[in-house]
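Given next, in structure tokens, is a single chain: the form predicted on its own.
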Amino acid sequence: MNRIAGIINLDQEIDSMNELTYFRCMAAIPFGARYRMIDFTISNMINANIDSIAIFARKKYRSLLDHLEQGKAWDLDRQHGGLFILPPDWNDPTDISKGELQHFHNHIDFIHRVNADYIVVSGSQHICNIDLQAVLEEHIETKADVTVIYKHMKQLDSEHHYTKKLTVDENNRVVEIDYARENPHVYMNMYIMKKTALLKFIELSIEKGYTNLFKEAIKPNLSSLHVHAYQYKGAHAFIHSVESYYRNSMRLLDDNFYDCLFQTEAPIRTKLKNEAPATYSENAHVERSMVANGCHISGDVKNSVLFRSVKVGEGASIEDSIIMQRCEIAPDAVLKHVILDKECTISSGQVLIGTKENPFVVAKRQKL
């Protein structure tokens, strides 16, 4: 059996979410009432029987550490293999590597020692539920040097302007990688290759003074490498901005999208919280919303996503909004097109209104 190890590379993910990334990296942003963005990447790896996962983190990863702990929620708290959260080693006087290659250089021992024949490298901004074993099988069958994963988009949104696009031939071989706005083949920042090949790429890249393994060692060599394109056909969301986060969170209220992402044989796992089920008073009215456990609802909630332990007072109205964990909405407050980060308090009678294109965002632990 061919074994795979995983690397989740957060180094190239820019904190572009304003208030939502003041205190955390992109991977730690809450999503879908009870998850964090990184949960999807880790779950995809675990569902492919990957039991050794390294996370390359550089900054604002305290929240990530708090969420992941020892990896118990994903069965990664084990003696052999497991979860490794790896910041770069700033104290190595011999280190001449730069950019993301500093991670690959500083943690080359992980790649050398891991019991795997193949390595899958992924970011955390592409929300999906992908069968990585199927990707590996196609990679081996096509005898590719590298297999990259893409999504054919029926409609390109504004966030896709910031993603690489793939041009593929009739044999699904990648012939060009660029940022062409009209190209619907969105590269999902995931690729797989043999461990031995990855080690050679790393060594060559550091010798040449590169900063980005994919951009400088793989992309310019498409003519000499066999880079195969694997098309992912499941539910997908790319989170790059507050607007894209809001819009894709609202998509979770669509049954088809939700079922394709969550109601499969491959579960998305997250850190467990032992809280009571949500409770509703006699005057509560909830319509087309996701409400996590621990919530207490006494007001009106419509087309919204409520994370764990949110309290909604009597007469309060929440519509088209995202309310993160442990927020308190006092009686008669009105929220529409709003994103509240964790532990915010909204006073009685307060009115907060944004738009779909520009939701009103309140940073963590604010009182209004």
Given for the second form:
Amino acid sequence: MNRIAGIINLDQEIDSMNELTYFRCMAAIPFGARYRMIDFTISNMINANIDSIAIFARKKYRSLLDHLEQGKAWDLDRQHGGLFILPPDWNDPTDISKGELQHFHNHIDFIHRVNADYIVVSGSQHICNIDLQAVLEEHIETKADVTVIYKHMKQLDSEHHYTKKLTVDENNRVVEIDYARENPHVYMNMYIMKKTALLKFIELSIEKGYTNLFKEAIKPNLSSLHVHAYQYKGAHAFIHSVESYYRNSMRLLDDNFYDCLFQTEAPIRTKLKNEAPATYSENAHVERSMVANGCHISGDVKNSVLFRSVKVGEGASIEDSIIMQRCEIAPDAVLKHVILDKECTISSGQVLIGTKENPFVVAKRQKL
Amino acid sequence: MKKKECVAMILAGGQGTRLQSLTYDIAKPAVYYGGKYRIIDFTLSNCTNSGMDTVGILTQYEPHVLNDYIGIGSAWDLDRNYGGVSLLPPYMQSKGGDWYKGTADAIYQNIKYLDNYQPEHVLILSGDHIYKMDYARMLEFHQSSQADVTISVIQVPMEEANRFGIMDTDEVGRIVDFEEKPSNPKNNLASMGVYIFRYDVLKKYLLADANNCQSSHDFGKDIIPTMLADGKQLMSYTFDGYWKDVGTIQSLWQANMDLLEDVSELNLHDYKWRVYSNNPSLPAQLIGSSAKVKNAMIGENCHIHGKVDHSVLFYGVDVAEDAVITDSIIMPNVSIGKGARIHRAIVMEGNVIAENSVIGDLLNDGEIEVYVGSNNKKDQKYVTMMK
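Switch over from the form predicted on its own to the form predicted in complex with the partner chain, please.
Okay, now the whole complex, with that chain kicking things off.
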């Protein structure tokens, strides 16, 4: 088997989710009743037997550190390799690198030392369950310099305006990378290449004063480089805004999407919290919802996602909402099209109503 | 190395014959309970929460599931550099080897393990009881009363006292008499099978007991009565709280149903006393639009489209439309077909229940039916654990 190492590069991700990203980066956004966005990327990597993963973090990474710990949840607490969380701490007086190349330059030891022939570089905003070994096989088979991963979208939504699009020829070779609105081939911000090739691209990018390796060292050279496009066909969601977060969270309530994203052979792992199973009391009424461990439900819940340890009082009504960990909804409160960040308390009789396009977002630990 | 103040020894080798098919191929402490746990989780979590960081687990009967489940103890934070969890099966010595012939013999055969830590006290526990107890407090009591052994007791209903080992105590809690399953019990203080011994005293009695060919090598039947006869200081420590010996199918079922009470005596949501377990990392449960769920406890990765009332469902259970589950326990990864009816039953792990089938007696609230299934159970069990 070929050895791959992973780099999760959060440097270029914009914290564009208002209250939800005031104090955390995108990668740390809770998603899918018990996960954080980054869990999907990490799990995809460990499912491909990647056992050395570096995370390039620049800002708001406190909650990310808290979540990842030593990587135990992903079996990344290893003697050698494992998880390397690499925040900016660069004091190299000879450093001339800029932008995301600062990470590559200052954390170059990770790449030099890691016991791998290939490196996959990924962001955290594309939620998916992808077989990266299959990507590598295709990469080797096509003898490409770089393989990039894309999803053919049946329908383009507003968030896809902000993703790069790939134009490919009949051999799936990439001929153009841009932001063309109508192009359904959404680049998933993941690429794989030989470790030696990556080192060369890094060196070149720093010499040239580039700020973005993919955009400046790969994208303009599609004629001289063999850039192959791998088509991912599984469940996919790109989270970029509160609206896309809300809409894609609701897709989890669909059995098919859920089954495609959460596969038993390729599980998505997250930090364990040792919560008891969810309990439903005599007056609970739950319909079409996703409910995590530790919840205690006595009221009505419909078309909603409940994270771990949410308490819903008697007579409370929650509809079309996302309720994060440890929120408490007192009896007779009414929530519709609402996103509650962690540990919010909603008092009895309170009514909060947002819209589908513009859900009512309540910041962490608020009491209403 | 630094001496350990107290080492815990969990007796987990019992077959639990009264649980019948539930323990056909696993030890009783490995039996499922409460939607995600195995019974031994409670004892192990008690150790963790009480600061007991050195725990020997004595295994004998069908140990594989238990071994795999416990691993190096990470789930209970018992993966330690010095101490932590040790699985202690019977072993060969230069003079030969033998099975564990009784609870006391099991500890006797592991005196070398205990000597290694030179503990002042040894905590003896059963791996098959469901309760939350702070052993650190009991240890404090044991030390301050300068007892040779302290036995944890619980008040049981007088009419049930003849099922337990009953302690007769004086006004300060000193044990003056002990009767194993007495026909005319003098009081209702039942032994919970939780003992703290001074190790030097315990070692002396274990060595003597091992040489006594008349002995059945049991703590309750042999060691404790002998110590009492010798006038040793035996103290009782009264425990007040939920405690269940889930020895029978009926009591295991009842203990699960206890969790569905509005205010369950066994609070599993207490962040100050978490119950840890080693579980597969699974996505949240999905409740469908035709589902009706009430009075229930539901585990992760369940897909519910039918009706669930007054039941405990472990992780990975699928309930199809129009299926109705009442007063039942469904163990992990069971798939229940459309229109199936399950009432007062325990459905074992990994079964596929066909459409419109009926399990349990729908008309009478009689004995609890255990549905083992005709599938090759062993294979399925391993599939689950691989996850």
